[in-house]
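Let's start with one chain on its own, the form predicted on its own, as structure tokens.
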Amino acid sequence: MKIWLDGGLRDIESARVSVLDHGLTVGDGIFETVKATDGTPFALTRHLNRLTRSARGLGLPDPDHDEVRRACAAVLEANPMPLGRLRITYTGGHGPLGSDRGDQGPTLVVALGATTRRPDSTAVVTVPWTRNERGALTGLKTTSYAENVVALARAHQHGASEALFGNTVGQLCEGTGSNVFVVLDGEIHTPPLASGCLAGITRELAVEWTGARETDLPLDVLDRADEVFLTSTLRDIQAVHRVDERELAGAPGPVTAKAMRVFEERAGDDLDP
């Protein structure tokens, strides 16, 4: 296996990035996932465009798309499958051990690895901790995933593959890894950015493509939505079966199955919409 690491291919297995690297130290980084399919990278142009808005939200430098470009690329063709999860990982570079920076630079990461086709619904449960949607690191795709590293064991202990969040005024705000949708009386509906979820690019794509509303949701529509599912970079557009103890008979609903045609049909049709 070989990953991009600062410049050129390295062997996983020799591949090192020092131990005080400030996205290892405090967190102090930002990522990408990015579906490709035999080689191919899904929606590049928009992680691009995402990693760069989370960097400067982050007060990082800009990174160099060419560069990361290149490194997709090289990482992609050394290491052919039929579908991967493509990670681009880019960190504060070597620092103190205290929260000020370094001086050395940005560390770019690229890896990948092998995926399978998720099923075409799922389990969720909803979780006690909330998003703060007017936190310093709301919207961006930062490396401090700890609190979602949380949720998403207590979603496993419960049978179930992700666990949604509200926010601080009680309202549906998104998965530790997933934005969610849900059907009330045949209209999708998803929560607006200002609700504290990430800008998914899934996400942006299923709104453009289904015509899905953007609309502040209390928590507990979850309790009577008609249908919910999920999108995220590796799930697509994915049905909800199950939220906490509340079963959803036929899941994937007729709304939901449309909409994964749909963005079945247009993805397919272009690889970098």
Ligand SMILES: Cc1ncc(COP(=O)(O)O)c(C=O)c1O
Second form
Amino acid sequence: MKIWLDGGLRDIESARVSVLDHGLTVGDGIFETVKATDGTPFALTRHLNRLTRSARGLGLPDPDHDEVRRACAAVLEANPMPLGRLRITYTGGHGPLGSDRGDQGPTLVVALGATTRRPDSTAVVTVPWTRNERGALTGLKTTSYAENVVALARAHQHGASEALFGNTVGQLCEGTGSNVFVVLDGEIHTPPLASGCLAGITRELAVEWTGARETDLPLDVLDRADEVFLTSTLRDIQAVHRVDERELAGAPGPVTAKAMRVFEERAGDDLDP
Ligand SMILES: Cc1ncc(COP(=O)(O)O)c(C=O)c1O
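Could you switch over to the form predicted in complex with this ligand, since the one displayed so far is the form predicted on its own?
Then the entire complex follows, led off by the chain already shown.
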């Protein structure tokens, strides 16, 4: 397996970054996960634009899109696979032990892992911890993801594949690595970005392609929604058949099933929408 590090392809076994990389010591980094089908990335332009937004939010230098594209292409070519998760990581680089950033420039890693198509429906749990809709990192895709590690472990303990967070004012926000949509009276709603959720690329496309509305939703909307679904790079649109103890029999329901069809069609028509 080959990855990209510091300007070229390396063997994953021998590739090394500094043990003082600020991404490692304090989580000072950003990332993107991109789906790649038969070696072709999906929506790469949107992912690169979000990478730049995250970099600016953290005060990292703008990533060089040409270099990142070259890195993605090289890694995909070196590791052929039917369905891959391409992972772009960009950190503050070698730095001091505290929160001040060093001056040796950022680290760029592009890696690829094999994955399989997700099931059409899944179970989720809600967690008691909150997303902070007013934090310095709100809306940025940073490598400070340990809260998501803890919440996802909780989901797995309960036989679920995702954990959903409310925000500090009790509104529905997002999952550890996905956005959430609900169907109410036949209409699709998803929390607005002001809820503190990540501006998911799949969310953005689903809103565009299904006409879903951005609506402030209380967390307990999950107790009464007719249908619930998740969106993310590797889930696309995925129905939810259980929220905590509540079963949503027959998931995907009709509205979700239609959204899944529309998403698949539109995504198939344009690989970089
Ligand atoms: C916290 C969080 N929310 C939402 C998403 C979904 O975003 P995307 O559709 O761009 O994968 C992700 C990405 O994996 C995420 O990490």
